[in-house]
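Below you'll find only one chain, the form predicted on its own, shown as C-alpha cells.
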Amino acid sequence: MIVAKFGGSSLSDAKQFQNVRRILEAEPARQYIVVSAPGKRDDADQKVTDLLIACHQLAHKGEAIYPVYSVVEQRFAQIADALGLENYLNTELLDIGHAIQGGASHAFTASRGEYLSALLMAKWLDRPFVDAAALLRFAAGKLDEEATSQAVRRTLSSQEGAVIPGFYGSDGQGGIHVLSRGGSDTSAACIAAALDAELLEIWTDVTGFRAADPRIVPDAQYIASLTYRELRELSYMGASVLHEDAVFPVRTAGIPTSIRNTGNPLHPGTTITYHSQTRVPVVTGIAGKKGFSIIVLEKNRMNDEVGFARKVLAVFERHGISFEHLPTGIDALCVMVMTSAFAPKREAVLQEIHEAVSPDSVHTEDRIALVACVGVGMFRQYGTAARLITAVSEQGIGIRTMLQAPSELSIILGVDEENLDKTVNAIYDAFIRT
C-alpha cells in the first residue's frame, strides 16, 4: 500500500488533476491520497492559500473579502468545470466565504484550500473524502503524533483508499490548527507511518533531488537514492526539494520516501531510505548556503581554562543566537553563526564575551558561505578529504574553515561568499562529473 501526496504545483489546474488520475490508475497500490491547495499556474499567478490568507487579513480589518475571495471561487470553478463537475463546490465556497467574512480563525481560513481541493479530487476520482480534522490531532497547539496515529488507524483501517486534505488537523474542541507551510508532506508522512505503508510518494514539479543546485551546476545529475541522514544534511544547507523534518514520522518507521514529478511520472525520481546503500560516486550531493559570520577568539593557554567554551556560548544563548559550527584550536575558538541573527546584536555580544572570558583578541568576519560535501560512503574511501581540498585549492579558492562532521557523513568548508558557486563546481567536477 502506498500513500501518495500531491503538492500545489501538481493541482494547479484541471490538466494537473487529470495527470493525477492517470498516475493513480497506473498503480492500484496508491490508495490514500493527500492533497495540497492549488498552487501557481505560472510566475504571475498566486497560490490559493496566499489568496485565502489575504482574505483573512481583509476580514480582520473589517473590510470586504469579495474582491480577493472571488479569485479563489473562480480558480476552483475553472477546475471543476473543465473536469465536468460544474457547480460542485458552489455551496462549500459560499459557506466558507461567509465564515471568513464573519471572523473565522486564521488557521481555518488558511486550510480551506486543501479542504476544497480534496473534496474536488475525491469527486473526480470517485473515492471517499476524509477530513483531516478527524485524523491529525493537536494538543496545546502542537501536533500530537501518538493521538494522530491512533485516529488514522481508527478511521482509515476499515476502508480501502481515501482522499485527504493536507496541512491541517484539529484539537479536542474541534478547532482547526495548521502545520508549517509545506505541512502537507507531514500530513502524508503521519498517515503513511500510522498505516505502516510500503512507501510514501511525494509528487511535485521536480524530478527528485539533484547532486548540486542546478542554478550553479546546470547539468547536475539526479540522485537515484539517498538516506534520511543525507537528506537532513543537504536540506539544512539549502537543498529545498524536501525538508527532512517534514517526513520524520516515516523515517522513524523505516518507510522509504520517493520524490516524483507529476509532469514526468515515468522518471523514477529519488528514493530516500533509512539504511545506506553502496553507490558510485561516493559523494551523494553538494549544497551551499551564504549568510554566515565567524567570531574568532584567541587567548594564550585557552585549553587550560576549564569552561572557556561554555562561557562563550552562554553569551550567544542569552541573546537567542544559535551557533552553526564550533571549530577550535589550542589557543583559539571560532564560533560560526547566521549573520542575520548576529548582526543586530554584534556590539552587545562582543562586549559580553570580553567580560566573560577576557580574550587576548576577538575579530569577526561576515560574508562567509558554507559548502557541504555529503555522502554516507565518503569515509570508506581513503583520500576523500585530500581530494576535496586539492579540488578547491586548484581553483584558487581560500578555505576559511573546515569541519569533518562527527557522523562521518559530511565535510563542510567555509569560503568567502563570492566563491560559493566556484567551490560547488570544483567539488562536483572532482567527485561526481563523469
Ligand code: ASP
Second form
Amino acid sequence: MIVAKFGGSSLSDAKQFQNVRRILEAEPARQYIVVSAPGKRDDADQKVTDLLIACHQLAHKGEAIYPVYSVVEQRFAQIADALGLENYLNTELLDIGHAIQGGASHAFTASRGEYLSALLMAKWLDRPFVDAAALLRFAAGKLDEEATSQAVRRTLSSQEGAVIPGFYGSDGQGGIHVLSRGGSDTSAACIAAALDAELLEIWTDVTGFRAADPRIVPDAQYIASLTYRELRELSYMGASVLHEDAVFPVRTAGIPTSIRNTGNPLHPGTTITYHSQTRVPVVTGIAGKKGFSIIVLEKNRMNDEVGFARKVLAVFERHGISFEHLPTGIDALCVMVMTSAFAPKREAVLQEIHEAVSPDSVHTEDRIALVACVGVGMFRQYGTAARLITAVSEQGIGIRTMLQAPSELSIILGVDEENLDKTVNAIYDAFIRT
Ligand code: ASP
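Same protein, different condition: the form predicted on its own was shown, now please give the form predicted in complex with aspartic acid.
Complete assembly follows, chain above in first position.
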C-alpha cells in the first residue's frame, strides 16, 4: 500500500487534477491520497494558502475579505467547472467565507485550502474524503505523534482508500492546528508511518534530486536513490526538494520515500531509503551554501588549556549563535558560524572572547562558502580526499578549510564565496560526470 501526497503545484488547475487521476489509475496500490491546497500556476500567480492568510488579516482588521476571497472562490470554481463538477463546492465556499469574515482563527482559515482541495479531489476520484481534523492530533500546539498514529489506524484501517487534506489537524476539541508551511509532507509521512505503508510518494513539480544544483551544473544528473542521512546532509547545505525533517515519521519507521514529478510520471524520480540501495557511488551529491563567517583564534599552548573551547563556545551560546563547524589546529581554534547570526553581534562577541580566553590573536573572515560532497560510500574508497583536493586545486581554487568526521558521510570544503560555483563544477566533473 502506498500513501501518495500531491503538492500545491500538482493541484494548481484542472489539468493537474486529471494528471493525478491518471497516476492513481496506473497503480492501484496508491490508496491513501494526501493533498495540498492549489499552488501557483505560474510565477505571477498566488498560492491559495497565501490568499486565505491574506483574508484572515483583512478580517482581523475589520475589513471586507471579499476582494481576496473571491479569488479563492474563482480558483476552486474554475477547477470544478473544468472537471464537470459545476457548483460542487458552492455551499462550502459560502460557509467558509462567512466563518473567515466572522473572525475564524488563523489556523482554521489557512487550512481551508487543503480542506476544499481534498473535498474536490475525493469527488473527482470517487473516493471517500476523511478530514485531517480526525487524524492529526495536536497537544499543547505540537503534533502528538502517538495520538495521531492511533487516530489514523482507528479511522483509516477499515477503509480501502481515502483522500485526506494535508497541513492541519486538531486538538481533539475541534480546534484546528496547522503544521509549518509546506507541512503536507509531514501529514502524509504521519499517515504512511501509522499505516505501515510500503512507500510514501511525494508528487511535485521536479523529477527528484539532482546530484548538484542545476543553476550551477545545468546538466546535473538525477539521483536515483539516496539514504535519509544523505538527504539530511544535502538539505542542510541548501538542496531544497525535500527536507529530511519533513518526513521524520517515515524515516523513523524505515519506510522509503519517493520523489516523483506529476508532469513526468514515467520518470522514476528519487527514492530515499534508510539503508543504501545501490552499488554505492563515491559521491552521491554535491551541495553548496554561501554566507558563512569564520572566527580564528590563536593562542600559544592552547592545547594544554583545559576548557578553552568551552569558554569560547559559551560566548556564542550567550548570544544565541549556533556554531556550524569547529575546525581546530594545535594552537588555533576556528569557529564557523552563519554570518547572518554573527554579524549583528560581532563586536560584543569578539570583546567577550578576549575577556574569556585572552587569545594571542583573533581575526574574522566573511564571505566563506561551504561545499559538501555527500556519499555513504566515500570512506570505503581509498584516496577520495586526495582526488577531491586535486580536482579543486587544479582549478586554481584555494581551500580555506576542510572538514571530515570519520563516522560521517560527507567531506565539506570551505572556499571563498566567489569560488563556490567553480568548486561544485570541479567536484562534479571529477566524481560524477561520466
Ligand atoms: N498549503 C500549505 C502551504 O502552502 C501546506 C503545503 O502545501 O504543504 O504551505
